[in-house]
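The chain below stands alone and is given as C-alpha cells, in the form predicted alone.
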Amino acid sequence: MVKNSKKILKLKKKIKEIRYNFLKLISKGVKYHIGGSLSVLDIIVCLIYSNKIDLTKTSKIRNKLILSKGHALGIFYTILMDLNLLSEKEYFSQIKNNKFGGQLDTYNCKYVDWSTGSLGHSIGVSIGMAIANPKKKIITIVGDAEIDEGSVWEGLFFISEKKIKNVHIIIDRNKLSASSFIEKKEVLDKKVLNQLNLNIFRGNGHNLINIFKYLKIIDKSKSSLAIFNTIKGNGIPEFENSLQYSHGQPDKRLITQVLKNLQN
C-alpha cells in the first residue's frame, strides 16, 4: 500500500492535467485514438512520474518503455511537453512535417525506445532489449486485442522458459478493440497464466494504489505480467466505452464542451 497520500493526490492532479492537455491537442486538430489513450493514461503517468521510466535520463541509463499500443502516443507526447522535454512549437513542427506519426512510428524523438504500431512485435523486441540490458527493466504496454497475436504468447512462454528476469508486460484490459467489444478472454484465465514462470498481477488500472503495488513487483528479480482492468475513454462520460471514439474524432462543439467541463 502506498503510504504517501500526498504523492497519490499529486499524481491524481497530474493525471487531470495530462488528460486536459491531451484533449486540447485534439481540439487543435491533431488526430489520436481517444478511447485507448485515456484508458491507459493513469498507468503511463504513474510509470513516468514515479521515475520508474525516468525520461530525464539518457536512453543508455534508464529503464525502457515500449508502448506497443502505439495509438496512445498522444498521451506520451503530452507528457513530454509537460516535462519540458518537448516544446509545443517543436511538436507541431514535427506533426506538420510527418515526423511524428499516428502509431509511434516516430523518426525524430530520442525518448521513444521503439517505434510501434504493428501488433504482436513488441514482446519479442522487449526480450531482445532485456537480454542486451540485463540490469534494466523493460516495460511493455499492450492492448487486450493485441494478445490475440500468436507472437505475444510465443514471447511470454519464451520469457518463462528461459527465465528472463527483467521483462514486465502490462495489458490494458479495456474490453474494446478498435471495432468491437471483447468481453471474453479465456487466455487470461488463471489456468493458462499459472503455467508461466512470471509474477502475475491483476488490478484496477485507474486505482493508483493498485498501480503502485504493481510498480513494487517490477522491482523484483522476476519478469511479470499485469492485467489492468480499465475503461476505454476513462474520465470523459461522452467517450467512455464508446466504439465511436475508438477511432472517431469529436466535432468542435463536443470537444469544446468536454474541455469546459474539465475546467469546472
Given for the second form:
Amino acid sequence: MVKNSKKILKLKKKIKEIRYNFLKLISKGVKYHIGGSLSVLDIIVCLIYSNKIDLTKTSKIRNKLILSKGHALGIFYTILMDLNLLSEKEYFSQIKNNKFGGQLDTYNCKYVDWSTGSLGHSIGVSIGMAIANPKKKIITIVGDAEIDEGSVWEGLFFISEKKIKNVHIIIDRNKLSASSFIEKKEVLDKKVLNQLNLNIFRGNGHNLINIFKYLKIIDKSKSSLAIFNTIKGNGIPEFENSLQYSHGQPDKRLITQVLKNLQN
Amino acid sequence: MKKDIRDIFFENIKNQFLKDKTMYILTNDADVYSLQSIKTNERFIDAGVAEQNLVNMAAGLGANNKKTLVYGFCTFLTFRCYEQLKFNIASHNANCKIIGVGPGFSFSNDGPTHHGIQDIQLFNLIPEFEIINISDNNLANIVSKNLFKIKGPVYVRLEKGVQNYNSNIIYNLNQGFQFTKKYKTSKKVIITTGYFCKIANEVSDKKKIDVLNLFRLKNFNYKKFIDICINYDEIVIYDENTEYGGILPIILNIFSKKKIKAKIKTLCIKDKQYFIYSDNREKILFKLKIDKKSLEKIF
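The form predicted together with the partner chain is what I want next, because the block you gave corresponds to the form predicted alone; please supply it.
Following is the full complex, with the preceding chain placed first.
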C-alpha cells in the first residue's frame, strides 16, 4: 500500500520542513502571501520531490511547471534552497538587489518556466508549450479565484476541443480569494467540467495518497484537470482560513510563536 | 501586381511557413484566402473566437523557440487581449508577429467594433513591440519577405484590396519611411501612413507637394526623418486614425525633441467613436472631413 510507504512518510516529513523553512523566511522579514502559499505547499512538494517536475534537469529536457498563482513563490524558493539549487546567501542577495520580488519571473531565476503576475494566462501559455513539446507534461497550478478569468475557460475549451494531450491543470481550491470567501459550487462541483474531454480528478490537496493518485493520471496521454480542496494557511491554526493572512504579514511575536510551536 | 494586398502578404508567409518547421500560424477564426491550403497543417492553429487564449498560446510556443504569426482583425487582436500582448508576448520578447487586418475604415459598415483607428497607439505603448503599417502591394511584398528578420514582437497592419499605387518605390525597412512623391522645389510635405498614402499621392499630383510615407512607426531612422522635416515650411500630418490613436503623437514626440520651424497642420480623426454602420469608407472619410477634398483644401 502506498499509504504506509516510506515514500509518503518521507514526503510528510519534507512538507513539515518546507513549511517551517518558508515561515522562517517570513520571520526574517520577507513578505509573502502566507495563506495561498501554505494551501498549495503539499501539492508542489509532491510534484517536485516525486520528480514529476525534476528541477535538477534543465528546463529544455524536463516537464514544465507554471505556478500561475505566482504569489505562492515563497514555497518554490524554499524548495530550491532545500534542493541546494539556490543557496540561502544567493536568495537573500537576490532579495536585497530587488531581483526576487512578489512574483516569479524567468529573467531572474533559471528554474522558473514562466513569469507570473497576471492571473488567467497560464493555461493558454501551457497549451502553446504543450504543442511545442508534445512529449513533455506541462503542469500549471491555478488558484480558485483565478478561474473567474475568461481566458481560463477559453483555454479549457481549446484543450478539450483539440484534444491536447499533455496539459495538466491543478486548481488549488482553498475557497478564499484575496478579499473574500468563495465557493464556486456551480462551476467546480457540478457536471460542467465532466463534459470536457479531460481527465477530471477531485481530491484533498493535503492528502498525499490523493495527490499521488492524481500524479498517476498525469502519466496518461490525455490532459487533465484536478480540483484539490485545500485549506488556506494549512498547518498553522493561526493562519488557517484567515482573510487577514491571505496576504497580510504576521507581527514578530506571532511568527516567533508559530515557529516555536512547529519546533515543539 | 494586381493582386489583393492580403494575398501578396500571406502568399509570402505561406511559402516561409512551408519551408520553416519552427513556424506556427495562429488565428481567431479569421479567413484568409491564401492560407486555406495549409489550414489542415498541424502548425496552423485556429483558436476560435478567443483572442486571449490565442495570444497566450503564441507566447507558450514562443517560449520554446517557435516563430509565431498571429492574424485576425486589428481591433480584436489588440483591445481584446491587450494584457496578454503586453505581458506574455512583449515581456518575454517572443518572436511573434501580430498581423492586424482591417485597419482604419476598411471594414466601414461594421461600425466602431471594426474601425481600426486606435490600435497603433496601443502597440506604441508597449516598448518591445515594433509597428509596421503597410500601405501598398509593393510594401506588403517587402515586409512579408523580411518580417522574421526583425527580432522580437512586431505588429503589422494590413490593408485590403489592390493597393498597386507605389509599385516603383524602393522601400528601405530599416529607414522606416520613404518619399512616395518628391518635387525639387516643394517646401510642403504630407506625412502619412497606410491607406492614406494613396490619397496623399493623388493630392500631390495635383498640388505638387511632397509625400512621405511613414510605415515603420518605431525605431525608424529618427535622425534622417528630422533632417528631412527640418527643410520644409509646412508639414501636414495626415492620418486615418484618431488624433491620439495614430501617428500624430508619434511624430509630435519626435518633433518636440528638435526645433522644427515648419508650420504643422494635422488632418486626422477627432477623439471620438463613430457609430456609423451604413456608409462606405469614402463616405465616412467625407463626413469626418478627412477625405481627399479636405486634404486639398489645406493647400
